[in-house]
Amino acid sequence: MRVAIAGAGLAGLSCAKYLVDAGYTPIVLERRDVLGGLVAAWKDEDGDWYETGLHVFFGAYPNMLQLFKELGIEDRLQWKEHTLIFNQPEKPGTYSRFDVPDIPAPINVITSILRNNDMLTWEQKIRFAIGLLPAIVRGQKYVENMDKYSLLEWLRRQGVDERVNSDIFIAASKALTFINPDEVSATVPLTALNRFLRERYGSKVAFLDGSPTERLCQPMVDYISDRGGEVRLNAPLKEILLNENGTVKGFLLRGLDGAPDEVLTADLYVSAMSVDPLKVMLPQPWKEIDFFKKLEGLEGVPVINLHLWFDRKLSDIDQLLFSRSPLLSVYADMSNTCREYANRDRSMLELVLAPAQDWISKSEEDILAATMAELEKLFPMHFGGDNPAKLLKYRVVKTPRSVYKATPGRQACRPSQKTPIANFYLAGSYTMQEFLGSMEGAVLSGKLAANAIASDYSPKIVSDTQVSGETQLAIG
């Protein structure tokens, strides 16, 4: 059976990979000339890569890690020391670490918190631990029910000290969802925290050894193509054509450079687009169906990613860092963390500006100036004196609509991968799956969409244990 998939991000490529494993013939259609969707990357005129976002992989990503294993590219993940590192704005140029010992969970994470005396007092740690008990003891169902509260509201209800929010959860919320604790649903950070507490290597971080486009997406394309599938770039979806009974008749593709439009037909169809373009593309008759009406409650959050190349080394830290800046979320010196971007003499900082709502419409020059002002606080030793570090070049990548904005109440708006339309399915991290808006969520959604198709037309592709639960892969 032919399955047409709109979107060559991680969700669409993952869906195609698992469909081709089951003997289907997927045809993936991507409107742009680059793979990856929200993990896309490009090379500049100097041969340097710049990316849509700062992409890191966690040990608590079982489906992503399984995908790397199945593609035979596990060695492309560069695992870092098991630690979380926060800047200390009150002590510019210094860091606070949560070093996680190699002992069973959750004792390892609890030990890392107890050992850290830079950010929280013992009283605050105890109140924090007591506040978290319901989420730990009552499990994921309790966590999902907390979607009615913002994280800040939940923390206050649990009697957790405000400094825990200002010191830890603002940084964590911005890193996970690109918004602050007063906006984000409590379900999101509590879900991540639960996995970190349940899995020995859940909070361990890896960086890819090169760009996601080349080192992850292209192997997926090769895998799909080698088994009879197809991935087409520059194939923008113009319209979803319907039969009289409301099912999909075909995908109308917009012709480029004067070429005529093309109708692509298949047996089944999948949207692996982000939720915002999907809402625009929905056929009018479908908009009256409750299943699709719920999508109006979802929208993408704006994100800005910056790449800054300097004339010297600013840092020797080979790890993700939480800036604790009012402007910036997380950052890394990619000349240390990524093999392909490595440089012993110069730094390339990749930084995420979040929340970006007030910045997405500003000029690149304004964004750069504000970021450099923050860097002077993060790296005072390199930007003061008579010989400050020199910025050689920069790139600003704006994504006006990224992953869905995970505010309270959004869980009820997230659709399943199976739709009321008999031959139409959904994939994307906004669809219902336990990993929320993330790379892991995108991969899992593609697997679940493929599984939904297989359950309707043939035996299941994967067992339930492969799409949930603790990863059993070794992390070194």
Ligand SMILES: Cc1cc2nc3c(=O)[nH]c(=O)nc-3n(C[C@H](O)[C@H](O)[C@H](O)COP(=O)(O)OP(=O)(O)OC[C@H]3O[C@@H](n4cnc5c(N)ncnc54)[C@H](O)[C@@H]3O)c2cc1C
Contents of the next structure:
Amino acid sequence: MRVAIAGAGLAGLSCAKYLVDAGYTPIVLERRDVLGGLVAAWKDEDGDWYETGLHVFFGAYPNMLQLFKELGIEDRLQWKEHTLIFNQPEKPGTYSRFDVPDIPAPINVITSILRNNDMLTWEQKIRFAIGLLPAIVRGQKYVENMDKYSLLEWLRRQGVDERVNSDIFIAASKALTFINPDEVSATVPLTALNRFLRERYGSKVAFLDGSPTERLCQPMVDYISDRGGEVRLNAPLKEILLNENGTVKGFLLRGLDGAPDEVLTADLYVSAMSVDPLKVMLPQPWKEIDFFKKLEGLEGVPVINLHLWFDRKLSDIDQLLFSRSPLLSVYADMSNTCREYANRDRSMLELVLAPAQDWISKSEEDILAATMAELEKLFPMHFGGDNPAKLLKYRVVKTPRSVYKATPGRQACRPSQKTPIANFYLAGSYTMQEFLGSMEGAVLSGKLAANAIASDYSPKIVSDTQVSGETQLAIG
Ligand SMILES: Cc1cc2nc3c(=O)[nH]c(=O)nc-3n(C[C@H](O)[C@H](O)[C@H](O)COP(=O)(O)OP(=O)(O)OC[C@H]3O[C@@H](n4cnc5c(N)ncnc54)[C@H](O)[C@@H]3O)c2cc1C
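How about the form predicted in complex with the named molecule, since we already have the form predicted on its own?
Expanding to the full complex; the earlier chain stays at the top.
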């Protein structure tokens, strides 16, 4: 059976991977000339990589880790020390760490919180712990129900100190969703926290050893192609063509560089596009169906990824850092964290600017100037004095619509992978799965779409979805 899949982000590639495993023939059609969607990366004229986003993998990503294993590329994940590191803007140039000891969950995470005295007083820790109790005791169902509140509203209802919000949750909320706690649904950080509290290595972080396009997406393409599937770049879906009964008749692909449009037919069809292009492309008759109407409640959130190459080493920290800056979110010195970007003499900082609503339409020069001003505040020792660090070059990658904006009430808008149209399925991190708008969510959504197809059109189940990685994977 041929399955046409629009979109070669992680969701589309994962869907194709699990379909070939089950004996289907997927044809993945990607609009751009690069694999990966939100994980896409490019090489500049000097051979240096720049990316759509600074990406890290967590121990609590069971489906992603299983995929690495199935592709035989587990050694490409560079696991870091089990710690979360925050900048202390009130003491420039210093860091506060939550070191997670190698003991069972949740004692490990709780110990790391109790041991940290820079960011929380004992009273705040106790109130924070009491506030979190319902989420821990009542589990994911409670967490899902909290989608009616913003994180800030939820923290206030739980009586958690305002300082916990400003110190920890602003950083977490910006890192997970690119928006602030007054906007983000309480479900999102609570879901992440629940996972971190349940799994011994859940909050342990890994970096890929090179660009996601080459080191993760390409092996997926090779796997798919070796087993009879196909992945086509520069193949934009222009229109979903319908039969009289409302099912899909074909994908109309836009011809590029003067080539005519092409109709591609298959037995089944999947959209693995992000939600914004899908909404634009919905055929008129489908717009009347409640299932698709709900998509109106979802839209991508803007975010900006910056790369700054300096003339010297600024730090030897081999880890993701939470900046706690109003302008920036997480960042890393990629010359330390990633094998292929390694440099002993010079730092390359990759930084996420979020929330980016007010910055997305500004010039690259303005964005750079604001970022440098922020770095000067965080690290006066590198940028002040007689011999300040020099910026050698930079890249700014803007994404006006990235993952779905996870404001309160969005859970009800997220569609299942199976749709009311008999031969049409959805994949994408915005579709309903428990890992939110993440790489893990994208991979899981692709697997769920493949499973839905296999259960509708053949009794063979594609692959078990994983709810916990602990038992399967030893994380080094
Ligand atoms: C700055 C940034 C940092 C991030 N950091 C992390 C992180 O640290 N950890 C983490 O887990 N997640 C992170 N994410 C989120 C993660 O990247 C996404 O959740 C995931 O990659 C989404 O994959 P997807 O396949 O669902 O969607 P997408 O990646 O958006 O893929 C959709 C694909 O469809 C294609 N497409 C669109 N229209 C058409 C068309 N008409 N025809 C054909 N193809 C089309 C697009 O070009 C794209 O390739 C980050 C995202 C960003 C932007």
